[in-house]
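Just the one chain here, the form predicted on its own, laid out as structure tokens.
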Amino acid sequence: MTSTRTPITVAYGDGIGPEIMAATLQILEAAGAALDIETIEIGEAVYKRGISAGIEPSAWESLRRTKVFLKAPITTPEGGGFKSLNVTVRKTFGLFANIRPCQAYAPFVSTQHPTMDVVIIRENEEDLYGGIEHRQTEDVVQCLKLITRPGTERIVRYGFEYARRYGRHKVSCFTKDNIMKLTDGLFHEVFDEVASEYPDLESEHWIVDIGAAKLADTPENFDVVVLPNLYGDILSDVAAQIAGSVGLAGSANIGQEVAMFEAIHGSAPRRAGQDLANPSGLLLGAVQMMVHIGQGDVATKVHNAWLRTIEEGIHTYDIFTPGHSREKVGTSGFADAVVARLGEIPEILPAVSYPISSEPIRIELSPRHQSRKSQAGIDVFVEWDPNDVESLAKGLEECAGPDFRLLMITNRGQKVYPGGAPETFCVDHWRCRFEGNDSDIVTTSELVSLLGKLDRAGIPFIKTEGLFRFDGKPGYSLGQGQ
């Protein structure tokens, strides 16, 4: 057991947070965790002081100093103007990997999947969670989906490194690249590239809808699953629930320098102050923390004591079931039960054994490739009467020449000109695609001239997107007929 105390930052949070944090720290201390704790305030009280991020500026200094954050759930006030603290911390410190083990504890916790043992590894910073949204017309709002090659490589490579370190045998990837061919297509492409570097591990790709169905139906066929942010957020909760309970799942958020550990459930304010809440999710998040900081012996002792408590049927109300449970306890009673079993190992559930000391997984990215980039045209999004594509098309055709040609007009992604179907339902938001007439290279002055013509013609444009080629290949989705 280490004699050096590791600095960590602790936040007790809101709702049931203070109770489950106290229980977690009680168990860690009893197990001999060598921790130097700095406590910060986050959450509802900070929001109410007018700090929209829910965290005091001084708290950032503690996190930069310790680089380890054990966080209880918080309550975000209802209404606009308040940021997600989790998203803020993740993006500020580059916590790119979200690791959520989802394991069944049958027969002691009710589940239809008694052999389930899946780790969900979710990309944590990109995708639709960039929070870049705009209302563009009376009818239409948009949210930008951002997938990057470096961000994808980091999370995919982390998934394979995690599988190799912890003796896993297969890494699965879920995307929707049959529809989102560029964004999800990039995620799938990078997954395949990285997978080729790990011949000792199986790899597979699923379209996310059928993959999610398979995960819910036969989770024993999966081992480590790597996903983009949104799919990972949804499916990690699904996986935790079908394993037994969201309340039992811990979560690690890992960056190159800083890491945050938490339960995946919320603050449950209706249960606050009643000594009812199950501290297991936060405790198992803390187990991940102890492994991360090189105190794997403590992590092993705590986790095995927790497993022994579960299999002896000492349960909080949320997982208490007649026939499987022997004694219903509250938050403090559960913590006392785990402490009493420190040093024991489970008799039926598989015991765990973490390396006593280990370095966090470090990710090195591949060298960046610099493509030859050229602009072939522009998509101009305009606001126009949803029932009058013909007059819009006429005005656009007049503005196009001599530098451009109007290739098509789409409405919500469906081609409506030329050759649209009269049955297509349209709104007031139109994408108008122009390509250069004489070459693959369109100049900035030509683009500005085109937009000036649209303005003078009374065609109000909302935004534009450049049509770029990279090493000669289109970097944009092609419309019908192209």
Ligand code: IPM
The other form holds:
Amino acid sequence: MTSTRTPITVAYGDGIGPEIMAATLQILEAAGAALDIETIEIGEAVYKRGISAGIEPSAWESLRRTKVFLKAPITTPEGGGFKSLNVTVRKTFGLFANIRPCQAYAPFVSTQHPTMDVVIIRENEEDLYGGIEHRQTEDVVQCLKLITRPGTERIVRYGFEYARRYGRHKVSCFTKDNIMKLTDGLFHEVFDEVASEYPDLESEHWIVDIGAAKLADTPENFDVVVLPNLYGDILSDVAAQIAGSVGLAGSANIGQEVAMFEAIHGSAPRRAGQDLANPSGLLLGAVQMMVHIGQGDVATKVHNAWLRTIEEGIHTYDIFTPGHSREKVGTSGFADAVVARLGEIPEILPAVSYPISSEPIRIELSPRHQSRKSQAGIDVFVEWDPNDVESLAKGLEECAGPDFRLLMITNRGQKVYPGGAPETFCVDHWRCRFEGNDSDIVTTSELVSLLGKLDRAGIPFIKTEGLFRFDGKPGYSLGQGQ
Ligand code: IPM
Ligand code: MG
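Having displayed the form predicted on its own, please output the structure of the form predicted in complex with the ligand.
Starting with the chain above, the whole complex follows.
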């Protein structure tokens, strides 16, 4: 038997983590899961030892060895210096796809959306989660939003492949590309490109505000939803909550080699140590893990016993509602109830059936086109008196010639020179756009000389961004009001 056991790494986490992990492992074991468990310590205790990532080298070694991580929620200490361990693990191992099924279990768990069955597929590494933030001036901080073509293609393809594999019919995508024309625009563009390769699946794009409103109002009209990281973070909580409870949703973080399985909720320290917490989110994450490691029979058994427990009204406090619920149980009572039902299938809720073993979804990226890149100019960001665009413009105009011309100055993206509106509120952070005077070709020495002139003129620049054309097409946004 031992030789067929699958090694996995387990972390008990913080807050309610240890209790819900114990419950989850108890159920897996009773269901006959063939696991060889390595336990690692992560989270609060490790942070408190002064390790800012919350994870030690030996734990990384375990994860590299087993390539499968069942993780309970952890608490990231508040305040500067500590990094989110979730994000670190996801990015270190390239766990690019975050799969979050959000399903209603009506009438046993109250919901306004009894037929809801949505899978959120969230990009897991990029977007505003890069954590690249800077304070640039007295008044202004910024966060860099990075969207990449390969990162987007991976997640979008994963969404379509997932839909095909699990017999889903529609893939929706939400972005805000009416505002973020380049970043969200790329996500949308790649979505449309990939969608055209899956004519068997319906596809649609919504602007995220109205898309989110529709998802919250009529989730039964959605099936698989593919989202950039931050929208996916927000909308997976919304979707899980309106399906019944964030406490019921599990999540799989999938990479090419390594995968991590977890609940979508946090460590809920206020509920810790009282045998109260609902282990269902982590348990359903573990069900995804069992499918992933080729023990689909165990996944089926556990999931069906869990459904049976839920429909019998054996509920933890968080989903207990008089009328729907029959018996209020704690964490361990719930685990015992699921164990007692192993081998049963639900009578009213649809039973699940996973293939015993299934190949992981593998993603091949399409061949890349190499664009011709040229530099047309530069945006120089400077710190300057919020109330004195005139003196700034004068100084910049003097620095521009003969290689450049000053095209515009914007403040928080709004054009204020030439020809700004007197009402526009300004801060001490100015974007000054210089375009090369001789066609497209701006040289590095011209750029350096421009910056040298600004320096000598006493105009402090805080950063620059190149204005590049790709196959002649501008790779930068225009100023609002330009
Ligand atoms: C999640 C969580 C994490 C995230 C936090 C804990 C870093 O909210 O898994 O959704 O933002 O991704
Ligand atoms: Mg979240």
